[in-house]
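Here we start with a single chain on its own, the form predicted alone, put down as structure tokens.
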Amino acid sequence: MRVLIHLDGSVADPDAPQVRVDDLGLLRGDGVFETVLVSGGHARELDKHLDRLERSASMLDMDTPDRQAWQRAVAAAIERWPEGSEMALKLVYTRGLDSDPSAGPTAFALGIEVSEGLLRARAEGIAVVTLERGIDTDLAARAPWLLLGAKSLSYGINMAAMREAERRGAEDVIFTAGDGTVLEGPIANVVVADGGTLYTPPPSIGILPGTTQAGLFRAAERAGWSTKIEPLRIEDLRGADGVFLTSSIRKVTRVHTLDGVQLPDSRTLHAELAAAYESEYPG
């Protein structure tokens, strides 16, 4: 099941050709995107996703996305999606055509089903490896042209890291800086639970601010947890009560194995945090 809505509101066939071969998003990865979870007929954290889309577009010197048009496209996709099933809704915004810059951006919302693999990972947890990202924590401030912290379409490195994880017998990755500082996953933020406090690295080190991580922190604070946004190191993960990867579609996923070593059993803790997170979105 898939649904495709262009930003002008037109409904299109996702199995028919839609993107020009000279689109800069295709040729160069020159564009930005967001992935929104639709559950129970509601787009979770839509405003924050649109905020982040605007921020990423600004970092790439693209035109500001039309927020109301995106809201209408999201509503149209939800209207056409079967009730009772989740949807991963991708909002894609490219710079447009290389041959005709005046044509403006290419923009569409594509709704797809949540994969069986992700559903299984939510329930069973995942094995993760740490991989060095090749950057230091000051690089984002020194070199903004590297677009660290932007959600761009240039995901070649991220996907290469996921393939490396698979070669090592794992399902996902936690990137680290050269000094061992924890960054993020290729498609997720890192959250550590220890002693009644949730920790996550700060976006200032060149990572994407997490919408799901923020929702989890709000819910956890209501449930009596403390939360801190501060730098983490690999050794903080190994000695914690629980390590989790958070993203819109994976929600809160438990890490049960890190670099081939089994972590402390955090299934009960995961159930508590997952329930708190879901309470943030009643109905």
Contents of the next structure:
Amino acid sequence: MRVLIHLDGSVADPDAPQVRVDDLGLLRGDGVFETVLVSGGHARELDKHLDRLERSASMLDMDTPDRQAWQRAVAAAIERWPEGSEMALKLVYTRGLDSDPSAGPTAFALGIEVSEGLLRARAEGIAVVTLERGIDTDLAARAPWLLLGAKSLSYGINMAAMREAERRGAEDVIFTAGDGTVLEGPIANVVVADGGTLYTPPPSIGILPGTTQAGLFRAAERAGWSTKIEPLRIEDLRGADGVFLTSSIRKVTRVHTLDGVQLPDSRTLHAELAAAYESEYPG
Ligand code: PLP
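Now show me the form predicted in complex with ligand PLP, since the one above was the form predicted alone.
Up next: the whole complex, starting with the chain shown before.
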């Protein structure tokens, strides 16, 4: 099941050709995107996703996305999606055509199903490996042209890292900086639970500010947890009560094994945090 809505509101066939071959999103990964989870007919954290789309577009010197048009496209996609199953809704916004810059951005919302693998990972947890990302934690501030912290369409490195994880018998990655500081996953943020506090690294080190991490922290605070946004090191992960990867599609996924070593059993903790996170949203 898939649904495709162009930003002008037109409904299109996701199995038919839609994008020109000289689209700069296709030729150069030059564009930005978001992936929104729609559950029970509700688009989770839509405002925050649209804020981040705007921020990413601004980092790439692209025109400000038309917020109301995106809201309408999201509503149209939800209307066409069958009740009862989750939708991963990708909002894609490219720089448009190489041959005709005046044509403006290419923009569409594509709804797809959440894969069986991701659903299983949410329920059972995952093995993760740490991989070097080759950046320093002050690079984002020093070199804004590297677009660290923008959700650009250039995810080739992220996907290569996921394949490397698979080669090492794991299902996901935690990127580290040269000095061993924890960054993020290729498609998720890192959250650590220890002694009644949740920790996540600050976006200033060149990672995405996660909408799921923020939703989880809000929910956890309501449930009595304290939360801290501060740098983490790999050693902090190994001894913690729980390590989680959070993303719109992963939700709160438990890491049970890190670099081949089993972590302390965090199943009860995970159930508590996952329930708190779910309670944030209708449906
Ligand atoms: N970090 C990266 C690199 C991502 O691609 C994503 C989401 O896809 C996230 C973090 C998590 O963001 P969110 O929770 O807003 O989905």
